[in-house]
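Only one chain comes next, encoded as C-alpha cells, the form predicted alone.
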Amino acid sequence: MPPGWKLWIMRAARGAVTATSETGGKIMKIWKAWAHLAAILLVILCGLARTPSADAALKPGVAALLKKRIAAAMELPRFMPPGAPFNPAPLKGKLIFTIPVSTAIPFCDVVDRQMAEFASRAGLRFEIWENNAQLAQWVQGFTAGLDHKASLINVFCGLDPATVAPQIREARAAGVPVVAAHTYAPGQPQLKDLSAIVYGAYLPAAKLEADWIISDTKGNADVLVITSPSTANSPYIQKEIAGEFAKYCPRCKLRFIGVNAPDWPTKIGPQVQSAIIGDPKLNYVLPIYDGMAQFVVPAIIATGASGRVKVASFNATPAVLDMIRTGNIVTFDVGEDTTWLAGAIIDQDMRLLLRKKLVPGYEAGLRAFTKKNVAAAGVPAKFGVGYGASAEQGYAKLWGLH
C-alpha cells in the first residue's frame, strides 16, 4: 500500500459522500452505501496489516540459524579424531565377539561387516554371533563368547544390557569386558556392569529432524511423533524432539502418540490416518526411526493427503532415502556414518583391552539428506554410502595403518 492509504480512503469515502449530497434522492442513497462499503474495507485491510505472514512466523534469526544447520549437515561428515593415536599391535590375534539385536536388520549388518574390517586391519578377530532378535539366542551368544575364549563382548545395535545383565556379569567375572554399542542416548541410565560404551547419535539426529520440519513450514509446523516406548532410548529422543520445538518453534504443535516396534505394522497406519483426517492442518509426521516410514507414507496417501502431510526421520535406511529421490512425501532423513560408527566401536573396544582411556560421549558423525543431495547416497541408495572416506582414512590414520 502506498504511503497514507488509510487516510486516503476515508477522505474518499467523505468526499464522494459531500458531492453526492448536492444532487439528492436515489444518488445520495448510492453513495452512502459506497461509503459504509469503504469503511468495512478500511477495517479488514487494517486488520490485514496486523496479521504476520506465514514467512514472518520464524524469527529472521532464527531462521537463518537452522538454514545454517541444516545445511552443514547436508554437507559430508568430517572425522575428528576421538582421542590420541595408539599401536594396536599387541592386540594381535585377540577376539572381539559382538552380539547384534539381530543380524537380520541390514543396518546392523552392514556395522557388524564393517567392524570386521577394521578388527582385521588391526590384526584382531572378530565374530558375529548370528541371531532373530531372541533373547534365548543373546543367552547362547554369550556362552559362545566365553566358549570361544573371547577378549571383549559388544552388545550392539539397540540390544538392552539389561535383558542381558545376568550375562554380562558372569562374563565380568571370567574377567572379559562387555562393551554396549548403539544402544544408548547420552544421559540414559545406564546398565552399572558395562565396561565401556558407544552412543547411538540419537539426540543430535532428534534435533536435525526438528530444525527441519520448523524450517520447512515456517514455523508453522503441525507434527505428529511417533514413538516405540519399549526401546529404552525413545523417551530421551521424545524429549530431545520437545525440548527443540519449545525453544526456536513454541507456537508449533505436537502430538506424540507410542507404538511398539511389534505393532508397527498394524498400528501405525490407523493412527496416522486418525490424526490426519482429525487434524485438517497436520502438516508433518516424524516417526524418530525410519524404520516407521513404510507404514506412515501408505496411511498418507491414503487419505488423500500427499499434498499436505511430510515426513522427516532418522536411520538414512536406503528404501526411505529413495523415497525421498522418487517421490515428495519423505522430505528429510538423518543418517550416521556406518564407517565412523563401525570404527568407533573398533577403537573403543582397543583401547579397553589397551587400557588407554576411554572415550566419553563417544558418537558417530551424521549426514542429513533431502532432494538436493540423496543421490549422494547411491541410485539406488544403499548403507554406509554418502558419507565420504574420511572417518576410513581417520582410524588408519590413529592407529597408524597407512
Contents of the next structure:
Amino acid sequence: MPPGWKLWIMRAARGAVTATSETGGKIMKIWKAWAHLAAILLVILCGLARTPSADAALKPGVAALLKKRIAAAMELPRFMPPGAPFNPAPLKGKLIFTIPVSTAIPFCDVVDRQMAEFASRAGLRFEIWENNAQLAQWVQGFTAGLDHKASLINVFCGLDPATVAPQIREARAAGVPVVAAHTYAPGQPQLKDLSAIVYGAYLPAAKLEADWIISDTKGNADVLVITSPSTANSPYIQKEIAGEFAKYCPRCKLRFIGVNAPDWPTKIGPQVQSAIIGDPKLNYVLPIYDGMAQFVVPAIIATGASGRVKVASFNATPAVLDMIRTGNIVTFDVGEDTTWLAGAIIDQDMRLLLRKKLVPGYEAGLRAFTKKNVAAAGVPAKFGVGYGASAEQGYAKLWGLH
Amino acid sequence: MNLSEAPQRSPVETARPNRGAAARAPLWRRLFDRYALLLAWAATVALFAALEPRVFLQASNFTSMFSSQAVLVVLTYSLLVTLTAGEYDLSAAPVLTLSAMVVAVLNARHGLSIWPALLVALFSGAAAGALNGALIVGIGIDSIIATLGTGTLISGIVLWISNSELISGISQSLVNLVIVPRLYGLSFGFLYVLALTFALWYVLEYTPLGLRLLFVGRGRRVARLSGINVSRLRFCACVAGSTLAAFAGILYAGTSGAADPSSGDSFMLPAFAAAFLGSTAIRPGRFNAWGSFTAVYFLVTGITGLSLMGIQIFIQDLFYGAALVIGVTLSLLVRRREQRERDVAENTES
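Form predicted in complex with the partner chain, following the form predicted alone:
Time for the whole complex; same chain goes first.
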C-alpha cells in the first residue's frame, strides 16, 4: 500500500459523507461526493496492486514464465532427434578411441560405459584410455590410439584440447579425426584442428539455476556466485548467469567471486562466511559446479544462516542430490542426462566418419532436481539415474537399431 | 646406510634459539621476539576494524573465524608433533582424507553408527602412523621419502574405498558436535582446538616426554647418549602425529558432513606454513602449540578481512605467502643478531 493510505481513505470518506448529508443536494456536491468515493476506490486498488504478494518484484508474466521453465526442466528429459536418421552399418568394426580427462572421475566413468554400450550396439569397437589426469598419460593415449589404428579419437570430459594440441595435430596429420566432447561451452574459443564438437550443457544449466533463484526468492535474490576462473568454461557460465539475472531480475543483487579448483577446500568456506556476515540480506549461494557445494554448506551452517541462505548448483553429483533430499540448504541441482550425452558423442562421431552433416551446437538434455523429484535419482542418488530412457530409445530409433 | 641415524640437522635445529644470547638480550627485545606475531595479529585486527568497521567488528565475524579453522589447526598440530621429533610427515593430509572417508563410507554408506566409525577412523590414522614409524625408524628410510610413499599409497586406498566419489550423508550428530554454533556462537570444533592446544602446550613444555621429544628432534646422537630411547620416541611421534591427522579428518567430516577423496591435500601447505610461522612466536625457535594457533588465526584474520573488502583471491595468496616469508625471515634475522651478540660476548669473556 502507498504511504499514508489510511489518511487518504479517511479524508476521502469524510468528504463523501459531508457532501451527501448537506441539505439541498446540489449537483456539484454530489459530483464531489462521487469524486471522493472514486478516490477511495482508486487508493484501495492501488494498494492492492502494490501489496507485496508473490513475485511482486518481478515484471508481469516473468514469474509464471520462470515457473513454467523450471517445471518443464524437472520433468524427465524428452529426446529430440538431432538430425536425420542414418544407418551406421558401414562403420562396423571401426575403432573409436576415447581419452577422458580421468577415468577416476565417476561422471566420466559412467558416460564412458554408456558410450561403450552405444558403440557396441552400433557395431563399432570402443576403447577407453585409462588415466588419472596426467598430461603424460594423455600424450601416451594419443600414441596408443594411433597404434591401435583408431578411426577417430575423442578427447572427453573436460580434457582441454589446448593441452594436447600437438597430439591432436599429429592425429589429424595421420588422418584420424579428433572430436572434443563435453569440454567446451558454446561461444568458447575452440582449437581449430578439431573435427567436431559436442558441447557440455553448461549454459542452459546456468540459465535454469538463475531462473530457479529468481523464482524461489520471488525476485528478491541477493546472490553470491562462486566461479572457478581457471576452468575454461567458467567465464561463459558467469556471463550466462549475469545475463539471465539482468533479463528477468535487474533488481536482484549479484556478487561474483572466483576460487580455482585446488583452493576449493580451503578458500570457499571463509569466502562464503565473509559474504554472509558482510551482507545480511544474502539469500542464495550459486557455486557454478556442485563439487563446491560441500564447502559452501558448512560455511552456511557455521554462520548460523541455514534458515536464510540456500544453495543452487549444477552437475547432479549424487552426494549433492542426497543433500537436497536430506537437508534444507541445497535446494536445486541441474544434471545432464548421461545417456543422452553418451549417445550424442557416438552420434556425432558416426556422422563425422560417415561424412554426414554434423550437428551444430550439439548438447545433451538436462533435468533439474529439487526436493520434489530428487528421489528419482535414487536413494542414495547415483550417477546416470533419474533421466528416463528416452535418449536410449531415441538413438536406437535414429540409427535403426532394435 | 641408516639415513635416519646419519648426522643431520633437524628442522628444529635449524631454527634453534640461543638461550645464552637470548638471556643477554634486553627484556624488551626478548618480549618482542616472542610476541611479534601476536602484535601483528592485533595490528591486522585493528587495520580491518578501521577499514570495515560495520562488518569486521561483528561478533559473528570473529566466532565464524574461530570456528571454521579447526581442521587446519589440528592438522598443524599433527605436523608439530612429528616436526618436534625431527621428522617431516608428508602423509598427514592423505591420512586426514582417509579418516574422513572412513567415517563417510562406514557411516553414510554402510550405516554403521557414528561412534564406532570414528574409532575406526582414529585407528586407521594410528595404523598409518605405525607404518610410517616402521619405515622411518625400523628400516631407516628418510622421513620425507617414506611419508611421500605412504601418502601416495593412502591416497590410492581412499580412491579405492570411495570409488573416487564425494560421499555425503554423514550423521548430523557429528556435524552438531563440530560445526554448529553452540557456545556464544562458537562451535565445539573450536573448543576441541583450545583443549588440544592446552594439552600439547603442557605436554611439550612441562613433561619429561615433551622435553625428551625435543632433545630427540634437536640431536638424536646426543639424546641417545643421554639414555633416551630415541627409536621408540620417534616411532611414537609418527603414530601420535598420524592419529592427530586422523582426528583432523574427523573434524573435516563433521565440518562438511561429507568426504571428498582429494580435498585434504589442499590443507598440507597451509599447515606446514602455520607450523613454521608458529615456530617464530611465543617460543621462538621451537615448534609450539600456541605459536601455531596464533599463526593460523593471524593468517585467517588477514584473509577474512580481505574477503570482507571484496579483494580478489590472488591478493589473499599474496598476503598468505608474504606473511609467511616475512615472518620466517624476521625470525632468522633475529637469531643471526643473537648469534653475533653471543660471539661478541664469548670473545669478550675469553
